[in-house]
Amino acid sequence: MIISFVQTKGGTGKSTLALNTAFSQTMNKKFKSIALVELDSQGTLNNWWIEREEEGRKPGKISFHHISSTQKQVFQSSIHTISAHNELIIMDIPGESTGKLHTRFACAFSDIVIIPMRTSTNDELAFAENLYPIIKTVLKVAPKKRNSFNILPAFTHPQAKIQKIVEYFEDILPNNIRCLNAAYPSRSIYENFNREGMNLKEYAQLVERNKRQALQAMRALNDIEKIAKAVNKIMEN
C-alpha cells in the first residue's frame, strides 16, 4: 500500500501531514511495518529525521527513506525495494513548479493520493491547472484509479464545521475527485512541534504539564487521528 501526500505547490503541509500519519496510532495499529519516504532534494524530513537519530528518539515500526533522485528510474526502482519490506509506505512529495516528475510517479504509482487543499480560489486555479491534467492523464491510462485521489481541506479555522468543508470541495470537485471526511486546521502548533526531531505524540508528552500546550498539542494529535482514519477508511472500501 502506498499513500502520497502530493501538490504541486510548496508549504501546504504535506511534509507535516507525511510524518505524522506515519506515526499516527491509527496507522501503526494496522500496518506491521511503515515506510516514511520522502522525494524532495530539499530534504526537510531528511534533516529532521537525522535530529531524530542524534536524540535518540525510538523509530517504532517506521523506517525513514531520503530519495533525492531526479531521475526516474533510480526512485521508482527504490520504491519498488522498500515495498517489498514493508506493509505501507507514506511518501512526501515535493512542490513542482515546472516538469512535476515526482507528482507523476506518485499519482501513476500510489494506492491513494491526499492532495492538501485550502478552501480558496487560488488553489482551486492552481489544482485545475497544474495537478488535474496530471490525474486526468493518469485516469485515462488506469481507470480503475477512480477512487485514489483525495482532497484534504487544509488550513481551515479550527472550529469550522467539518460538512459544510465537505460540501464545499463536493461541489466544486470533479467527478472523479473525492473529499475526504476530515481536515488538517490551522494551528501554530504545526511549526513548532518537530524540534529535535519529535513527532506530535513525543512533543504531547514533552508539554504534558503545561496546560495550554498540552491542550493544542491533544487538539493536534486529534486532528491527524481523524485524517488517519478517514485515509483508512479510503482502503477499506
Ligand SMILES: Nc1ncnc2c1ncn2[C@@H]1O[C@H](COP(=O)(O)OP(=O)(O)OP(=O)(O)O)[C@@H](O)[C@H]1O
The other form holds:
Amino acid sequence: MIISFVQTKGGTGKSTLALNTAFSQTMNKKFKSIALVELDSQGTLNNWWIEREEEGRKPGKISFHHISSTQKQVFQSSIHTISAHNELIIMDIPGESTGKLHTRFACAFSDIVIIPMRTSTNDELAFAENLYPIIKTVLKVAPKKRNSFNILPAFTHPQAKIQKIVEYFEDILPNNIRCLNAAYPSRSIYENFNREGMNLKEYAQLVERNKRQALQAMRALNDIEKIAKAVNKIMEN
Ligand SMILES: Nc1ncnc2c1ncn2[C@@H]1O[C@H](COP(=O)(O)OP(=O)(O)OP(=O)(O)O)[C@@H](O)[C@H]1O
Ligand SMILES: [Mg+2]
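How about the form predicted together with this ligand, since we already have the form predicted alone?
And the full complex, kicking off with our chain again.
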C-alpha cells in the first residue's frame, strides 16, 4: 500500500502530515512495517530523521528512506525495493519540481493520494491549473484509480465544523476527486513539535506538565488520528 502526500503548491503541510501519519497509532496498529519515504532533494524529513537518530529516538516500526534523485527510473526501482520489505509506504512529495516529475510519479504509483489544500481561491485555482491536469492524465490510462485522489482540507480553523468544509469541497470539486472526511487544522504546535527529531507523541510527553502545551499536543495528536482513520477508511473501500 502506497500513500502519498501531494500538492504542487509549496508549504501546505505535506512533510508534516507524512511524518505524523507514519507515526500515527491507526497506521501502526494496522501495518507491521512502515516506510516513510521522502522524494525531495530539499531533505526536510531527512534532516529531521538524522536528528532523531542523533538523539537516539526509537524508530518503532518505521524506516526512513530519502530518494534525492530526479530520475523516474530511480524512483521506480527504489520504491519497488522498499515495497518488498514494507507493508505501508508513506511518500512525501516536494511542492515544486522540474516538470512536476515527482508529482506525476506519485499520482501514477500511489494507491492513495492525499492533497492538503486550503479553502482559498488561490489554492483552488492553483489546483485546477497545475495538479488536476496531471490527475486527469493518470485517470485516462488508469481509470481504476478513480477513488485514489482525495483533498484534505488544510490549515482550517481549529473550531471549524469539518462537515461544512467537506460539503464545500464536494460542491466545487470535479467528480473524480473526493474530499477526505477530516481536516488538518492550523495550530502553532505543528511548527515546533519536531525539533530535535521529535514526533508529536514524544513532544506531548516532553510538555506534559505544561497544561496549555499539553492540551495543544493532545489536540494535534487527535487531528492526526482522525486523518489517519479517514485514510484507513478509503483503504478498506
Ligand atoms: N497544521 C499546521 N498549522 C500551522 N503550521 C503548520 C501546519 N502544518 C505545517 N505547518 C508549518 O508550515 C510550514 C510548511 O509545512 P511543511 O513543510 O509540512 O509543508 P510542505 O507542503 O511539505 O512544504 P514544501 O512544499 O516546501 O515541501 C512549516 O513551517 C510547518 O511547520
Ligand atoms: Mg515538504
